[in-house]
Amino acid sequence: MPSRLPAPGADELAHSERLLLQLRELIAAQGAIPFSQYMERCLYTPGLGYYSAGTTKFGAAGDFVTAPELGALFARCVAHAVEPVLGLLGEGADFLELGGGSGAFAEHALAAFAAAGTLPRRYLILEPSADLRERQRERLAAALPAGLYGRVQWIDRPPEEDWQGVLFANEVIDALPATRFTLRGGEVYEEYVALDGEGRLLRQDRPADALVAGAVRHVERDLGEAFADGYRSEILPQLPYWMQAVAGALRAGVMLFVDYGYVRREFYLPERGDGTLMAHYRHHAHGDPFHLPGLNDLTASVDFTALAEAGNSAGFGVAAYLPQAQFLLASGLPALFEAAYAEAADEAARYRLAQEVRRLTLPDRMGERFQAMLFARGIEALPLPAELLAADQGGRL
């Protein structure tokens, strides 16, 4: 790897070896595997995964920064377009939160809910990591009064019995295990993980099977062109699966997802012909997923085209797709950064809370960069901020 990145120490050397012992064991029992299983394995393996071990992941002391991570607004911002949601739904409205991250949102969201008097019955937070959720409980019950953290219940598995209320993923879509594909000779084929003669890690690439061959083709019907020979990039072919899985039971009310992507058309650019694969390590994103296994954070960009066709084909429609600040914008930021920067303590907090919305909103932060995508089932008519509505992008997808 580039001279760059941080050195690791000898704890997280010794961490990393671990699971790529692992990961050459299995290889060497079963064969090459899937570069999905790859990436499974180094984000999610019981105590070696990247989201599964005892490390700092989020904020300044962590390898990237989430946007719950800097401050509150984010978290104000989502509530307040929810809010109306959960109003209407009632008493009986819950909130599930996909992947709770450090657990910042949830307590600045069920702070918001409480002041505009539209706390959901039960705050849910589906966290697969055992780690986190511990940190997660740990925060939540020192900031939150009582009655609020009592609102808030862990969940190993999406709801089974029908639920109504509000879903929402921050940055959960780009750590989905990704397919990675090639073109040879117009044929499609899957990159897999082998191993060389020394027991390195190195890429291969085999015959898709039928299901992965199967979705790059439809996305080259809904281009109106097939990819060029040796053109590479990432593909979810499991999203709508996932979609059901996780929604399926959600009868009334919306969901949000918050993730960097594209539409279809501009994710497969030509130019963009070896992928949006990323790994973090220490505030530095490089390109080698082979990088220390288990110390890195994986992602793909999302492709939100197939992200709004998953959503369809599990029963939801498409509300709104915009970009993240605009998403913002027209969720209330401004009165909440003016009001947030008439009770800040100091010029130092003030500046805090510029700074913020500058990461926020600016097209070269989050932005651009990061896209918001509302679903909606169940409901006659839709209760979400006129503003949120009007700034619809959604003929772009």
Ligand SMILES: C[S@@+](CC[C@H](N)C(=O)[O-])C[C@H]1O[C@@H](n2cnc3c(N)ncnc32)[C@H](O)[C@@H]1O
Given for the second form:
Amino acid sequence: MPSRLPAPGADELAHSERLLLQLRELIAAQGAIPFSQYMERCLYTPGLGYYSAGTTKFGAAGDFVTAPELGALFARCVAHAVEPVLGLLGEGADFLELGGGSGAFAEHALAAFAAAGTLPRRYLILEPSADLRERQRERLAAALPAGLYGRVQWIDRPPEEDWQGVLFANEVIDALPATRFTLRGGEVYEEYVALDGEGRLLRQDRPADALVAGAVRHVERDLGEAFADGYRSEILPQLPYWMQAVAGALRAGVMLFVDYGYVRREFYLPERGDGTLMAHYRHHAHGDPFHLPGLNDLTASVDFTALAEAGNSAGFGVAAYLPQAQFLLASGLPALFEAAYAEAADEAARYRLAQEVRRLTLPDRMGERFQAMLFARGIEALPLPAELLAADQGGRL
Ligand SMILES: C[S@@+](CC[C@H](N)C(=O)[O-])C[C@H]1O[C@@H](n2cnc3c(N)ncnc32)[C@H](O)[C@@H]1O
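Okay, that's the form predicted on its own, but what's the structure of the form predicted together with the ligand?
In what comes next, the whole complex appears, and the chain from above leads the way.
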């Protein structure tokens, strides 16, 4: 166990042990499991996974803080950026949020749309975790007037009927179960999770199947060189299928993904030879995915070139790709900050706003580590803010 991490309470430990027991039984019955399956179980096992068991802790008292948790400014900027698209598409336009977390984004975005007179017909939330859904429901029911709350609908699967509007996801791609791979003797191996003689979890490399090997070879071809033996990293071979599933029916509109990550040649830098996988436990980031399964958030950074390819293959063009700081500045942050500052009740509230802007935009906070990628389809003249299109760095992909 990484020694500098806070010790869990007895209940937490028992919770993690229950998940560990299930994992041991699974591995004993069917043999070693791919790391991606292990990650999926740690995050989403009903009742026990990090996102499905009431253990997820967003915000200052929890395990990590996301941009919507810092205050209303992030959601107001996103709303400002996509309002012209909703306006253009008219009354039938919907807004679909993937992975709504605590509901903070939905609360602030709906208020911003209402203030601007650009409310979507429906505000759909696709949230796989039953526990988070319940938390979102409680928060939004308490925070929103009935007229706004009435527009919110939780859906179990992506829309299958054609629709138009805006699809938004903050820090969702980093939570998709990642495949870990390595190279041995020039061959691609996939990382599995096995048990040692005493029932402890253990990493084990096995020859990769055609899907994983093909995805790794595609990255090598795109980079123009082979990975060195021993190089280890993550990849999402399922990303094009996932994208097709979540966005295939969006006939006209935009998609906005915000996440931490890099363009491909920065993601797979030779010196990043053990990948980007991180675990988060009570604001401590560490690298041991076997530490207290179910109590830690597990994430991998996003290869934005792969995301662009997945969007393209689902029929979308990349409209803009830029660091979060530039995205927010081009999406009205200065004016939105000034307005909030002028309305702030006291000095403490003004200080919080200033801190929020710093955390959202400073390069060593979220400003440069997080990227925003906008896709569009079915709209001829894209009505996005001109500053946003001007700040596009899509040429780096
Ligand atoms: C790191 S949290 C981010 C939450 C929120 N977007 C925020 O910024 O605070 C990841 C969220 O994505 C959800 N999620 C994971 N896989 C998903 C999927 N395949 N589709 C939609 N949401 C997913 C999780 O349940 C969780 O709500």
